[in-house]
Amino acid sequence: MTERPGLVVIGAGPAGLAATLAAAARGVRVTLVDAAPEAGGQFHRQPGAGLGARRTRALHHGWRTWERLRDGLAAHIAAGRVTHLADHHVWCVEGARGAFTAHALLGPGQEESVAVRADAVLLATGGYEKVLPFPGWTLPGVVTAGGAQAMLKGGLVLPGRTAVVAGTGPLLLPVAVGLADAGAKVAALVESADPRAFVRHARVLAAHPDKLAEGARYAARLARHRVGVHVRHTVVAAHGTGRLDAVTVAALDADGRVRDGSERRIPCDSLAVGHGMLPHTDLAETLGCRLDGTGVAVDDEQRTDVPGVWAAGETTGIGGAALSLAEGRIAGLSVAARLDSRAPEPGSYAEAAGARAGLREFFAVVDRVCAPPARWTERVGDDTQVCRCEEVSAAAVREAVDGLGAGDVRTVKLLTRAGMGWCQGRMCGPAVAGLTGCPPTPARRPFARPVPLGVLAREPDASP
């Protein structure tokens, strides 16, 4: 096993799945390093062993396409042909062609750290959500919409008894179902965008009949659980003394301002929101990958510019499940040849480049239809907290332009710190962005997320 080329992989959702898979069947010694106690990423998250869950399939779309992944993935490990390094949390990938290296911090206290060293890295490591401010979005209660999810798929916990389910994008639908599914009473689903912005884009949603089924029959069960669904409407302001008990929501014009007198309160206890999702790129951007937008840039074998360093699945552009598990076969099938000196096989994986093809022309359209409001910056106040890490208000963030001659995201986040808490800006920099109307910089950070000194003062240990 030591004399067969190594590949590390970086992220264990639909992407990474696919991609060891793919790579470990065709003789690639893979290990695979996820920050999770389980495989399976967001998408197919689990809940923890000691919960006792019956029923899991209930919390999940695409069921049989995870126990395909997992078997596949058990058969291989029983094989000797993947290492899988679970509650693994890379924090620094270095190296050049040939010879890599995976820093990663594990333990309850993340105080210990392994080196995985590798001739290739494959970069899966997913996508994070978008939540722009608004007055009383720092309240107990108001949770992302993929929290609210996580929550539900990995903790079996609803974030409230009344919820409502606000911001836009595809994610609101399935977590509105499945919050409801279990028990809470969605009070509404606010979606900002406009379907009826669809039917300029007839062809491309024709080709995809099953993306069109699947939202009717998301549409199907809100309407059995009698949630009221508000298009073109948004989260004015959340409302609550010490914890969310209630939120204003308001109607669009077609340029995206609050229509006056559309304004209506609606109570509940938990909020879940959030305005599309971004790719997680730390850790490409660390060993120098060229960006395309706001995802890693890649060739049709999912390789970047970087020898050696390939990326699949949301980390290069958000697309869901399907278009993460065809881009990550790909690259695993890339991975398998190049380590062997030679071109992938005509063909090999021209049924996964077709359905990638197809996929990233759907998701093009609904990042377009599917944008935040334009005019968003218009309803954060100036006391607002944009940053909330280290509390910067939206009068500070202006303040730092207007009157500080800021220019660029990263003066801003010198003069106000917007940007240098414990999230690094992956909440508050889109937002920092947008009230100060300077294009988001790659951050090129040395590690991925924070590291303890100790583990920085000495040599970690090798893996095997």
The other form holds:
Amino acid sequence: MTERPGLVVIGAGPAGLAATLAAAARGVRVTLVDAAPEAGGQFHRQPGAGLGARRTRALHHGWRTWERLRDGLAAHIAAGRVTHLADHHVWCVEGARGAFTAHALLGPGQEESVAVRADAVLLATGGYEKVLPFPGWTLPGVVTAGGAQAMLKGGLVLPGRTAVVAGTGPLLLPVAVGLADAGAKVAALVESADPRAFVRHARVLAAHPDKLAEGARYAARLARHRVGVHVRHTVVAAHGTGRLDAVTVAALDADGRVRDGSERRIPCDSLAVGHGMLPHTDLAETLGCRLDGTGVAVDDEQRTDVPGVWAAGETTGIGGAALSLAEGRIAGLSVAARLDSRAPEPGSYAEAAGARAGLREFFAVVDRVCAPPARWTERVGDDTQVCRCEEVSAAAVREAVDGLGAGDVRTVKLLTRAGMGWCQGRMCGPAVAGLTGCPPTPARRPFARPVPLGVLAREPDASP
Amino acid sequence: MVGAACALYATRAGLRAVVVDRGPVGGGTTGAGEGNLLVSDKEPGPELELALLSGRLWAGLAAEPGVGESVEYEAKGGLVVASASEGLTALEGLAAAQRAAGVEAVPVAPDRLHDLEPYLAPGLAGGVLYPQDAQVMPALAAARLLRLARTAGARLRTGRPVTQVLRTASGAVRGVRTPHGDIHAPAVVNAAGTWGGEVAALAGVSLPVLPRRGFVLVTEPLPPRVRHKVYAADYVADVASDSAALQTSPVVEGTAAGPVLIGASRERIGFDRSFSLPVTRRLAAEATLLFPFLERVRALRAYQGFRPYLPDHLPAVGPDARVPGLFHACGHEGAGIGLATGTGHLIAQVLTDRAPDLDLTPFRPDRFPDTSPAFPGTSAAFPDTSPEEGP
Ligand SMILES: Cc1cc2nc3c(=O)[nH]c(=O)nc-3n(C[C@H](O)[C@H](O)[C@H](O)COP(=O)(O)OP(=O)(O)OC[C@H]3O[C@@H](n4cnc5c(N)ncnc54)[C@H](O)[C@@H]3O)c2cc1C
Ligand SMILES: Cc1cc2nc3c(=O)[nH]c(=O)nc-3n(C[C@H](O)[C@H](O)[C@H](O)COP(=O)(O)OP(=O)(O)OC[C@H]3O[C@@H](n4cnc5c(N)ncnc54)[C@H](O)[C@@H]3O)c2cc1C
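Having seen the form predicted on its own, I'd like the form predicted together with its partner chain now, please.
Expanding to the full complex; the earlier chain stays at the top.
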């Protein structure tokens, strides 16, 4: 790398793409770095090249937005304003004001690293799924909601013939519809939240007729596919020897207890579970950015508290593709102005800021209503595995807390190894926090990806 | 770790102990370091004597039913290597002095190094094997020792910061204050590690404990390939160094659970929690020089902790002549896990008015000039109360 681009954008989802287009259109040289083979992020995930992708279009709504982003990116790349580094896994960003270096491992092997230098950094790394354990969750056939969606969108493989979709939150709807559209029999959609709770937030809902209409469209499509929707229900166990063959679903009362006698067994060969998402904050934390709750804290212009570092999209909080787009656009405009030592004109992003405010308000309500059901930890049996990497059971976590004096996620990790494995607690963090009875605390992970010591040991090639 | 060991030996000596911590068990530096129990890195003198005593006590504890496995005790021995002949001469000189002080130190010829460590880099000048070096998993060790103490009658109060050391009219200690109430006792042991200076200040005395930062790299789990604790001879010079600048020369060790630990760096930059890629780069570079196969092994994480150090690199162990009833057991720098058992044992002896097995004069807590202005008494806010990161 000999050029010194103005801005490095990490993550080519809606947020990173919107920012790239906005900044490049104003003359900023942008390097867009993403781990995936193609741009698009979670929402616009592209089927791998070579697969018969006839259904692609049907699986994507917001197709027009995607076309606009994709074509805009291609135009900027052709004009030499944007460099897109696909298959680049950023493991660390270092630096301070005006001089940053993003270190990225190349390709599927991830054995070699390149250094990308820039004056400014935008973190648009999105989020990852929150997973909560229950008896049987480790059986083959149980996947995350996002995993099922990714299989549909990316590989166009149907995860199973009879599926149950369960958990909580708005992601369950597109996943259930997507599976049904692709030909799976969706035996049930099991949502633990009570939609009547939304009524308490009627004012916010009324301000988002588009979201209500979207919900209604999903409901209609689920009805058309004859998918039974069970609200205030939960999957209490998954069954099978060697592979999933059924789940037990039960109704919850107002206190989150299973209603006596409400258990029902549903045969199925796949179960997609989702409990919402959590922001990816590793790179931000290593740079020293402050967090706000679970996401990266940003100001009006999407700036973090570290000068020269911006963040946009789900890395700052979970709120869907439209919010990521709005935040990305604002960040791109701000970077363009600030690199030019100007303040962005508020008028230039008033529309995006309006959309951002509304969507944040809406998703704050979603977050409150679609929290994991109370008492979910009581249903996690002692022999249920909590940390898959290190094979730590719920009993071991409980013993660390009750018997050895652990009081937080970190000490439980030290005493049980839960969260020390390959995924570094991304998977089991929320579960361990729940069983420990403390709020999930973000774990600092200096390396966003495992990095070979030989790579770490080498000074990055000196470039101007 | 040190508090747990003090509680265990005090309880076994017949005292009733209450362990008070503002956080959870192992929430301080103990959960953010490594568990090398080393004699190899210590020059003859009081610290080495404490290390030898501690090593014997660790071995004794590990031999009690169930204890050894539960703390992942491994008497694996240390191997110190030198890359060039000057380094080897210095290393052999140190080993001779250590042998005179009771350490087992066996010279290893260059052509025998690979019998001990098959994956070691070629071309090294030689080394010394220290069979008495061992290891434990520190957080488990603290938790398990506390559990043994509790089984013997000690009580544990976590989540309670000590905000005041209570004194009688004549100035003697009579307990501690916490937001959850006072705890009365005729003796208080300050085992607050890196924060020991602040707890001393609560009792009105100065103790200049300062933080010395260290990073540790942790690899993916591997089949056993590193058998001993292996480090380069410059490590000893680093440990004893007075320089504030960054020093590395990491100990490379395999763990029972599979990952290889590479650590640790030493820097004096206060409680700076920001991540430093250059420091971890140095650790990686030096470890891959010793073990070239590590080049392709992945680091999963890095963590940092703050060692409690006193200006002369010796801990404060024993009664404080300035305040009757106040005892200190802190400031063990990079060896607090290893030295915990000896420290706990000696503290129990002086608490029960017995003659300690070692002369405590070099460890006297009041051996430093009074630096009260830097530690302004009870009003000293705790400059750093955030929990450590840990592995
Ligand atoms: C199953 C599912 C269904 C959904 N359905 C809808 C829906 O119907 N409507 C809706 O509005 N939203 C939906 N969403 C949410 C939508 O996908 C997200 O809101 C949106 O993608 C967030 O955009 P983003 O740009 O913030 O992050 P993402 O789209 O997540 O993009 C982040 C990008 O960063 C890259 N990245 C992360 N870390 C690194 C790294 N260290 N190095 C290099 N690259 C990195 C990733 O590869 C990814 O491409 C759905 C999400 C899921 C999981
Ligand atoms: C990177 C690194 C590597 C290391 N490697 C090794 C090694 O290989 N071998 C070795 O022997 N040592 C090693 N050490 C050093 C070792 O970790 C420390 O010496 C040891 O943990 C100190 O133990 P401690 O009990 O004195 O302190 P801590 O474990 O810090 O315990 C002090 C406790 O006091 C509590 N506390 C503080 N203030 C108050 C208050 N006001 N009220 C109530 N409670 C309070 C804290 O919450 C804490 O739990 C290493 C250290 C680091 C950082």
